[in-house]
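In structure tokens, the next block holds one chain alone, the form predicted on its own.
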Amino acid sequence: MADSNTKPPPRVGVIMGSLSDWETMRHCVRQLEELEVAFERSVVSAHRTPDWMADYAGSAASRGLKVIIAAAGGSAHLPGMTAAYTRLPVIGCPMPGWSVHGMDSLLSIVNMPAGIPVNTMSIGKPGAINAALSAAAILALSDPALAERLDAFRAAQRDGVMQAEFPET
């Protein structure tokens, strides 16, 4: 029987070029954990660990992952780079705050070679964001718990416009 403290294995690997990125992706790791998604966080970068990208990569099916979430600014190689060593989804957030405000890391990001995809979310917090909650409709098509989960965050969003009023003038 199990122990009821046992956390269940990871389905998503959090990844980023460096710790740097964290400020950002904690967004992405506090929507996971509102959604229940049980997830792993790690640095791994492309240019300083390359070994260990490619271990990481290639290893996550066989451990469990379904998805991986890659940050990374600058040149932005570890999403690509990432999707290049497994057959999982894996989805790009490009981080802000590079020489031209991230637009170079979203431009990396997106502008893979034909048979090598990466979901690209927006630059910084929103991509982050986005990036937990399109991994969780990954996993919500084989999990009903988490899809409706997932419907009730949704819900709660439309209610929140549907019941939003003006301030007095």
The other form holds:
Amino acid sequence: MADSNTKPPPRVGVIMGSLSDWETMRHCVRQLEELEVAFERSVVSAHRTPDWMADYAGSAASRGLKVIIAAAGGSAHLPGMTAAYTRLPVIGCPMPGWSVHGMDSLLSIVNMPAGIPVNTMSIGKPGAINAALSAAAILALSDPALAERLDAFRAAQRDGVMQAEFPET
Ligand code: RP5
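Starting from the form predicted on its own above, please write out the structure of the form predicted in complex with 5-O-phosphono-beta-D-ribofuranose.
To see the whole picture, the full complex is given below, headed by that same chain.
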């Protein structure tokens, strides 16, 4: 399953091992949309669709993608195997909800052998959001307009913290 729901050519590929990861990864996609980063999203499984994974990762750079965000749960091989097939930066998102609440996925994704890196986020929603922000930061290196949007996002976040008021006791 795959779709491309943006008009400009996608610069970020968001892939996940199962549609069951969408509940978490929708937060990533929402953040990309908020920053107006063109993306594509697909279900790509290292185990169930290994040939599609190799095709996807192997063709990503030539198709114009600049960054891949890969989410997986359990044994979570997708980010690492995707990184093995592309020189693009790969950001890995461990999915929660497994026997040890995603710790298995985190350790699987982060423990890459030297030579093939995966930039690993935290488990679940915070990591999904930070994956989008990290991808945006990479793209902002060569996109001043996106850099401005990222700065504005951070300024709004700062103001939200500074202006927050405690609720009534
Ligand atoms: C992983 O297996 C996926 O990333 C997902 O987190 C997990 C379970 O997939 P389903 O059995 O829910 O399809 O590859």
